[in-house]
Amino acid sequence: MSPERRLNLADLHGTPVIIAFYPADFSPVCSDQMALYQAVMPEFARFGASLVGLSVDGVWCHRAFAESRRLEFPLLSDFEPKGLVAREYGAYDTDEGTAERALFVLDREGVVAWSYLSPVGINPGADGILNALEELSRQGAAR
């Protein structure tokens, strides 16, 4: 994804998506995070969810992270108005000004279906995710 490139969250609908927020680009609790979920994103796919990281950093550190540990989903800046979309998600630190640590799994309308707010230094994996997908599988099928 190209760093001047924009997207819309209507743009993924139809599909479950997962919003994984997090506070910056290198840091190594993020790095970690960020590694793990591209390593998972084989099973993201099997879901059909479609997976964007999001930090109010801006669009060329994005792009230097995202070449530096070999991601391959998008990386949202979230850089100007500072926070807008982590805080209407209720994912934004006001003293620190960054991101939360915050995952998101929305179904395929676009409703919450899943949040969790992880402790900015722990990595909270991917089993949340994981298991909010399995159930959207579930009720998708039970339809």
Given for the second form:
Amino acid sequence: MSPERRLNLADLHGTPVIIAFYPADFSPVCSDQMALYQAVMPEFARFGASLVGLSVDGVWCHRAFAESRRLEFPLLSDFEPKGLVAREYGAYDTDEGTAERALFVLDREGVVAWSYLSPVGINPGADGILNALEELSRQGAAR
Amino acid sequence: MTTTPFHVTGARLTVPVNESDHVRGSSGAPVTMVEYGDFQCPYCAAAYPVVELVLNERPETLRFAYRHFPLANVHPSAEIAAEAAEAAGARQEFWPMHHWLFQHQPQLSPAVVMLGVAELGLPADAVQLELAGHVYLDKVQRDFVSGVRSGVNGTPTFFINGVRHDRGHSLDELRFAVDSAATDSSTGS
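Having looked at the form predicted alone, could you now put up the form predicted in complex with the partner chain?
Every chain and every other molecule in the complex is listed next, the one we just looked at coming first.
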């Protein structure tokens, strides 16, 4: 995703969306977590889900981070006004001035179906996301 | 923000040890330790001799299985190394290859993986063909997915009697975890 591009969540309606809020590009836990999600992309794709990462880092920092870890999913910059999106999701740490380490899975209509707030020093993995996507898929099939 | 109720904690192994696993140690051992590892991960290479020590110290207590969890985007040779270990495993040489790969981790590349194949006396041409055809990639990916579904969030991740080991990987910590699991299994707790 180019640094100039803006993303509106409405653009992603029609597919489940995973939003991974994280504190900082290049920090050890964030690096491991985002590298893991890149590796798990084929599993997310099985559910037709889109993944975006989000932190308060600027777009050029995001680009360098994505290149260094070979991340192919968009990293969104919640930079100005700082943390606005994270605050709206209740996932902003006002003491640190960063996003929390929080996961959201939105359904095809953009409604939050699942969320998880992880301790900041712990990589939450991807099992919760996959369980939530599976549940959404099951609910969709039952309709 | 609250955690919604259908988050299931991922601290348990979702796929028990089975016949597709590479396993060492007595089948009657009270403790089974499963490692999800990446042959190019420096933390896995650091844990490798520690696991060997615990296995040597607790031969009657511990059974050990290794599953692949290559993070290919950050470790470009991890997947081919895992596939080569499987090619060796198809020839009953999984563990020698596992050891060789960890012992040569700083140099790992596709060419160095093939040096290991040759050094272990495996048929290099046949293995090369299998690697080019990704004959074992499916097995590697099945390991990876079972790890993701079990809550593996990095490497190495160990499960001891099915429970994720969230403490460190020093000899004292791993030995203590194994001994505690052995005690728990003997007391039925």
